[in-house]
Each structure stands twice: as C-alpha cells, then as structure tokens.
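The form predicted alone is given below as one chain in structure tokens.
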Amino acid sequence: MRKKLVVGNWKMNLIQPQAVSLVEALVRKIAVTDAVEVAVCPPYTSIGAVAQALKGTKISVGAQNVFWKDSGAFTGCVSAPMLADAGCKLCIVGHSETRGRFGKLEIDADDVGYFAETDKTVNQKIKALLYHSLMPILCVGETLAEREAGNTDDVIRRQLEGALAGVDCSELGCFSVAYEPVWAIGTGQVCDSKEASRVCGMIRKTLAGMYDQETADAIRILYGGSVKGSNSKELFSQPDIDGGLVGGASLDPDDFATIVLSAV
C-alpha cells in the first residue's frame, strides 16, 4: 500500500528566522505517524536552517528547483549535490511557475518568457536528482485554456513522456508525480475531487503504459492546487490521490497541520 505524502511548497516566502519558527510550530502540532510522510520545501536560503531545525524529526526537507549539472559556470544555479549537502531529501521539478504557466499572474505578462523550463530541462533535472538519490516530485498539469479545449489528458501525457524520456523503471523507486492544474494554483479554485482523482488515475495508467503496472502502482501521485484544511480530507480520500503538494496553506502551521493529519 502506498504511504501518503504531504509536501509544503513555500515558494518565494520567509526569511530564515520565520522559516525556523514555522517548522518549530509545525513539529509541535503534528505527531507524524508511519502512515504519512511530510516534507517542506523552503527557498534555497533557508534550506540549511530548516534542515537543522528538523533534525531528529520525521519531517523531511526538499528544494523547489535544481540545475542538472553537478558544478560549473552556471551563475545563480544550485546543483543536486549541493541540495543533498544542505540536507535535502527531495526536490520539486517542472512546477508550472518555473515553466512560465501561471494560474495567478503576479508579474508583467511580458516577463513570462523569462521562466524557460521545458520538458527537456525537466528530464535532465530528474536524471540528476535520481543519480544523487534525491526524490524528484514531477509537476504536471493543464492551463484553463487547455482544459476547456478538452486537452487535459493529452497535455499531461506529453509532459510525462518528455520528463521521463530515457529514465528506466528501476530508477523510479524514488519518484513521485504531482498533478497541479495550472488554473487552480494560487487562485483559490480547486479541482473537483472526483475529477482530480480521475486525472491522477489517468497519470497512473499512462505510467503503466510507459513502464509496467507494478512500477505505476508503486509511484505516489499527489494533488496540488489550492489544497487547504477544508478540502484536503475529501481529496486525500480519493483512491488515486496519494497526498498533496501544498502551496499557500503550507505557510500556516495550523492549516498545514490539519492537511497533514487528514492524510493519516
């Protein structure tokens, strides 16, 4: 049976004292059992401090992005070995915001092109993370226009196939997928739980076709997109949803604790 996984994506929020205070409050509020795994993904600048604060607890630390080379003249980039050295166990890759696909646009539309993630770069990042024994959480999802055009499944299949090109099934014991409909990220909208489960089931079926059923059944598929304490229990009760990738609500220790405990 797949163990539920709940991951908090803090995005570009909190400086180190605030980050440490948040996880200290979270540790006090949740008694994480073996029934659920919990992780938080702070900004790069707070990873070390958060990892130290969580030392000896069952809450893992992850990153929000990675570069695919181990080292080199790549100004501003952070590699997988650096993340592991800082205490990370996992890393988000292919988030819609790094792809320049925003549910809620908070920058000038002309600047969207600076977010240049592609299926090819996601693929390279996944391979780098797996090589260094860090768990990739691959984000996939459709925009509102793609959903309204009836292209949800095709878009997600292309993202899966591109992201996992050349990745052997033997490497996927340390791998998760997060379905995040772009139109639900940061907008307050949430995908209907039955539809979210249907898409997660379609993702598992696609993975079974790419590899085999045993491999697909072992991969955890999360839902993300305006997950909060008031809707998490219904979402996590769906048969094909194995937890959540939580954005804004993960910055509130009370709400995030409610979400975590609803997965137990």
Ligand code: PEP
Second form
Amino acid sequence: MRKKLVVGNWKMNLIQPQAVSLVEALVRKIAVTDAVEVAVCPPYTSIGAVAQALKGTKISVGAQNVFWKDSGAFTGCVSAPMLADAGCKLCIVGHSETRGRFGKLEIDADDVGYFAETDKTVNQKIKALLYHSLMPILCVGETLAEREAGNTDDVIRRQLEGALAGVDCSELGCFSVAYEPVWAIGTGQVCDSKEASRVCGMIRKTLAGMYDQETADAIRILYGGSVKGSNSKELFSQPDIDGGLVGGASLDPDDFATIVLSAV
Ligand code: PEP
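Switching conditions: you have the form predicted alone, so give me the form predicted together with phosphoenolpyruvate (PEP).
Full assembly next; the chain just shown is listed first.
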C-alpha cells in the first residue's frame, strides 16, 4: 500500500519571515498522521529557516531544483549535497517552469545555457539526487498542443525514458513522479480526475515496462495542476493518484491543510 504524499511547491514566493509563519501555521493546522506524508518546497533562500521551523515535526522540506554536479565553478547553482546539508529530503525535477514555461523557452535557445531543462539534464539531476539519498519528484506532462494532437501518452513516455536512462531499479527506493499537465498549472483548469488517473496509470504501466511491476507499484505518482481544497478529495480518491504536487494553493495554510487532510 503506497502512502499518499502531498507536496507544496512555493515557487518564487515568500521571504524568510513569511516562510516561517506559513509553516508555523501549517504545523498548527495539520496533525500529520502516518496515513499521509507532507512536504513543502520553499525557494532556496528559505530552506534553512523552514527546516529549522519544522524540526521535530513530520513535515519535510524539499527544494524546487538542483544542479547535478556536487561542487565547482557553476555560479548560481546549488548541488544535491548542499540541499541535504540544508535539511532537504526531496527535490522537484523537470518542472514545466524550469523545462521552459508552457513548453516553450522564453529566451533564445542559444542563450539558455544551463537553465532550460532537457530530458538529459533532468536525467543528470535525478542521478545526483538518488546518489545523495534525496527523493526526486520527477515532473512530466504534456502541453495543450500536445494533448490536442493526441500525443499525451507518447510525450510522457519519452519524458520518463529520458529522465530515467541508466537508472537501475535498485536505485529507485525513494523516487516519485508528478503528472502535471502543463495547461493545468496555475490556470485554475484542473484535469478531469478520471483522465488524471488514467494518465497516472499509464505512467505506472510505462515504469513497469522499463523496470518491473513490483518496482512500479512502489513508486508514488502524484497529480499536479490547479489542485485546491475543493477538488483534492475527488482527485486523491482515484486509484492511480497517490497524492498531489500543489503550487498556488500551498501558499494558503487553510487550503493546503484541507488538501492534506483530503489525502488521509
Ligand atoms: C505546480 O507548480 O507544480 C503546480 C501544480 O501549480 P498550481 O497548483 O498552482 O497549478
């Protein structure tokens, strides 16, 4: 039986005092039980303060991105051992906003450098996180154009295969996937729960094909994209959805608490 996982992605929001107030409010509102695992992913600047504020609670801290090298001349980057040192237990990888928002780069491809993720950079990041015992949350999902062209499943299969190239099943002890249709992120347009569950089931089937059924059955597959307290229960009650990756609503302690409790 997979334990549900609910993760808040705060994106580029909140300075340290605000971040600490938010987690203090969460701790008051969410009595985390063994039935659900909860984590928040603040911006890098607040990870230390949030980790400190969450000491002794069951809520974990994660990061929103990572660089795959451990150290070196990579100005502006943060490595997996640095995240572990700051108190992180997990890290989002391949979010559509770091792959290139809405599936497109907002700056010239020639100027992108290390910032735009490709399946290859996602793969490097996953290997670095697993090596340092941090749980990657691999984001996959199609753009609206890809969905309308009937390519949803192919796009996601390609993302999974690229992200996990050369990763052995013995390394996947702590690993999860978030199905995040790009058109549903921050738009208020949530994916229909049956369709979200179908895609999550397809992801599991793909993982079973890449590895084996036992490995695939142990991996949590979350849904992300306009999750709110008003739709989370319906989403989380679907057979193939093991929790949520929550953006906007994770900044509101009441809404995030409702979402967490709906996963119990
Ligand atoms: C996200 O950023 O991963 C996300 C799902 O955002 P939102 O919940 O705001 O759609």
